[in-house]
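Below, in structure tokens: the form predicted alone, a single chain.
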Amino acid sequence: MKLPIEPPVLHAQGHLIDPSPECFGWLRESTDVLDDTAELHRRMEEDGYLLIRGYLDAEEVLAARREILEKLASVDEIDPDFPLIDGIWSGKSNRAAFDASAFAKSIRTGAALRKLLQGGRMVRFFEHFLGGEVRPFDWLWVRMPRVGQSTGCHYDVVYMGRGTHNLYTAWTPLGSVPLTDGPLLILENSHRLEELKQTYGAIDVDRDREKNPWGGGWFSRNPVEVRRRYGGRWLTSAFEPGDLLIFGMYTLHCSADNASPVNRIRLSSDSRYQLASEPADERWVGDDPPAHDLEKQEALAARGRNA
């Protein structure tokens, strides 16, 4: 992909991005080696992260997408002046009308989204990383920032660490996502910074909520702060469909803030995968994840105490 010779204006949680070459920078290909499992483990090493273009089906990926924009037109989110697939932001909703939980479970539940991302070339991706029997997380998580929205900063473990660590989250944008609708930035060599690990990446967000010093899942609603403490570039790129971008537990992320001109929601997934053979977080695993819900995780321990 061709990427601008100048750097762009992006901020994050309302912060400007430093455009310097000190503080900015674009994220390492690495579809040239994609048969080099050797060389693919050595750049996760080496950068916490892996970027690899077109390598989904850009049909799959449009598909998850529209049927994701379907399920956002009939609750009055999407503009039905423009195309559906565009995504374009109506400015109303009218989803408090509806079950919140159970909308929100069927957009992260659609057979396009699972056909993408719990089967086909996503796994066979990570069986060939890892090894091995692959395990999907059977949760899947949707982001749809409209614009202004981003997502702090913050390191995965705190959210799924109880069961393996050898855990890898695949960001994948669902259509096209340009420098100005909000992107996901990486922090250079974050998964190297062994003091964070262990203080702010050794946090539990529901066991330790009570004693939490961050208050919640994000390490951070300022980057520039961030970078200015520990170092490195924010790295990021603009996608496209079929792209996939794969980081470990300890890669510290956020995303700009989403300024498309054209008012469009941008469309994401996060998933996650590991070897079936090594234990997995309950939380995220099984016909009904107990996700954040204290009481169900609660009865799922007993019942797994009781068996």
Ligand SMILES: O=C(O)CCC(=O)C(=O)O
Second form
Amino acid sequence: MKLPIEPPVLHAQGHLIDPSPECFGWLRESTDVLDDTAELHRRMEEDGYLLIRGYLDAEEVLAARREILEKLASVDEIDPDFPLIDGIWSGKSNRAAFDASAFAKSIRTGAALRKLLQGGRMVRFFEHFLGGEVRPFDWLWVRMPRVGQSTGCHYDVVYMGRGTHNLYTAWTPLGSVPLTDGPLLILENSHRLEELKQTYGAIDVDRDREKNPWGGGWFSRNPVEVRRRYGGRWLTSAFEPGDLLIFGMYTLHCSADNASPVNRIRLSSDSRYQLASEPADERWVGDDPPAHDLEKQEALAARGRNA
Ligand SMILES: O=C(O)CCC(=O)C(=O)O
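Let's compare: the form predicted alone is above, so bring in the form predicted together with the ligand.
Full assembly next; the chain just shown is listed first.
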């Protein structure tokens, strides 16, 4: 992909990402080594992520996009003056008239989304990469930030670290994500920050709710300060349907603020993959994963104790 020579003006959580070459750069592509599993492992070890262009079937990606947008349109969130597939925010929502958790479930369990993320080329990638039968988490995350919204800096392990850490996130743009629309940002070399891994990276957002100095799971809402403290550059890219960004549990990431000039919602999913033979974090697997619901987590644990 041809990326601009001039660095973009990006903000994250309202902070300007310094575009100077010491502070900002582009994600390295690994598309050329897709068939070389040893090299993919080497790059994951070196970079903490893999960016593979055009790997997924773009038609399947767009089918998942359409499926989600139809649901958002059904609660009036999509501007009917534009083609549905453009995903232009209407500036209003009728979601409150519906059961919020049922609506969220319908978004993350759609047939087209499941087909894209829990089978086919996606699972084949991880079978090769992990070298065995793969278990995708049953829970899928769909992100729909509107203009002005973004995700704070975090390691994924704090949300899903109870099973194997040989676990990977696939961040999948569900449509084009130009630089204006709030793409994902990865902090270079953050998978090697041993002190951060042993402090912040050792928390469990649910178990450590009371004593966790980071409040929720985000390490920081200020990526500029994080970079100043830990070094590295914030890396990103524009994305097209079919592109895939994979990273490990200790790769610090956030997203840029969605600054779409046309009010487009940034649609993406993040899904997780591990070897079926390794223990899975019980919060994210099964027919009705408990997620962060502490009562459901406790009921599940009690069933385990009584089994
Ligand atoms: O897409 C986003 O804004 C956040 C994604 C994320 O946090 C993740 O993939 O773990």
